[in-house]
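Shown here is one chain on its own, the form predicted on its own, set out as structure tokens.
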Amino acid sequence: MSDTRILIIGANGQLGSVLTVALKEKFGADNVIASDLFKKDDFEGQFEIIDATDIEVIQKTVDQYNITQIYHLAAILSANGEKNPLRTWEINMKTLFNVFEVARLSGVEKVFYPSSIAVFGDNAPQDETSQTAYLDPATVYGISKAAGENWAQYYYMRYGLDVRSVRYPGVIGYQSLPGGGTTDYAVDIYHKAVLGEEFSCFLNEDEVLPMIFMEDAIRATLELMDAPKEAIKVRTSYNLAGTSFSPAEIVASIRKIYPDFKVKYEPDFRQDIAAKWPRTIDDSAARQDWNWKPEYDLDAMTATMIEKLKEQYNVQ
């Protein structure tokens, strides 16, 4: 019987929905409490309605279930965040402080805080962006994540709170629909291909961005949280890399299976965001400190995405 008791805040999201399943498999369904603003009709397991801007509700849930780890996934993402910058900043930061404060005051053992490649801006090299590259994010989402990284380090140095974090690239998975991020074209495009529909891409065809397949992203998260405390040398957020590609390259990969797949390019404001992000990521610190290594390249990801989506849509 595991002594670990996990609270996931933001469990309905693209990452949260898959991570919840993985944590239940690892620690047992009775030891994982999912939460979000509402409960999905098909959710199975323990669930609490939590608005993470309400610190008292978080505190009550942590006390009720004797929580030992919190995964704080709730945030407004990059593209949606630009529609209302001040609200995005307020929500992303207030929820973070609420989680950190409850965790330190309640003796929570570990906190997971997801960061993003959105923390990088014009002054970071776009190729092999290093762990210590300058952070000058160009979106309010990136600004909030960069600030959150520094607060994570502060809470560790000042209070000893064991906060761990990775800078996710674009996460691609078949388990849920896109959630408002700039890299979400690389999820939606597979749905359109499987359904036999034309895809309209909001990025330029040659805009290379770092991506990671959902299975690799989940495994990286679990491996980071399992690592011995003394192995964690980076207390802001670890660079994490899977594979980098452009829209044209993902189209070429899809056309190996669907030769007639049609795509048109109609760049919008998200192209301006993407142009300021890295093309490739140096994640050597994660590889050295907790033995991170991705398993999926572009073609392996494409094959799995199409196979799983065909099952979901019940198409040949």
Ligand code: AKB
Second form
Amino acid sequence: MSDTRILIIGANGQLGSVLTVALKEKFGADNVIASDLFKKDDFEGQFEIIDATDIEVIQKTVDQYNITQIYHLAAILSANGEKNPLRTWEINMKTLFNVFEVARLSGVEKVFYPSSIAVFGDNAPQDETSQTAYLDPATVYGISKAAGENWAQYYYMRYGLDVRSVRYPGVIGYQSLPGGGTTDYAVDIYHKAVLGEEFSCFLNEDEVLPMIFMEDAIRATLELMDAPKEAIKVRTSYNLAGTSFSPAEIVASIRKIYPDFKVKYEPDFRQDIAAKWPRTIDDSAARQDWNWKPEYDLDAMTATMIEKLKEQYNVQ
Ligand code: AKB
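Take the protein just shown as the form predicted on its own and give its structure as the form predicted together with 2-amino-3-ketobutyric acid (AKB).
Following is the full complex, with the preceding chain placed first.
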């Protein structure tokens, strides 16, 4: 029996919902407590309603279930965050401090905190962006993630709290929908292709961004959290790469299966966000320290996305 008792904050989200399933498989459903602002009707397992801006409710849940690990996935993402910058800052930072404070005061063993490629801005090289490239994010989401990474390192150095983090690229999966990011187009496009609908893309056709398939993103998270403490040399957040591509390249990949798939380009404010982000990521520190290696390239991802979405929509 596992002594690990996990609390997931933001379990309804794109990543959180899939990570919850993976953690239940790994540690047993009895040892995983999912939480979010509301419980989805079809959720099975242990669930608590947690508004992570309320430290008391996090503390109560950690005490009640003797939590040893917290995965803090709740955040307002890059595109949605720009609609109300101060509120985004308030929510992203308050929830982070609440989790870190409860964790350190309650002796929680490990915390997972997701960062993002959004931490990079104009002054980082856009190709093979290195682990230590300059951080001057241009969105409030990116600013909150860059600050959060530094707070993660601070809590580790000052209090010995074992916070671990990766800078996720855009995550692409069939299991769940993203909510309010700049990379969301790369999920929506597969849904439209499978449903036989035209896709309107909010990025330019040649805007290359780093992306990762959900299976790889989940495996990276579990592998990082499993790594021995002494192997974790980066205490801010690890660069993580899957595969990079532009809208034109994902369209070409989809057209290998659906040759008549129609796309129009209608770039909006999200194009300006994307234009400041890296095109490709150097993740050699993650490869070196905890043996990270992605498995899915664009065509492998396309094949799986289309196969799984066809099943979900029950179409041929
Ligand atoms: C977003 O687009 O905001 C997120 C991210 C890259 O962190 N998917």
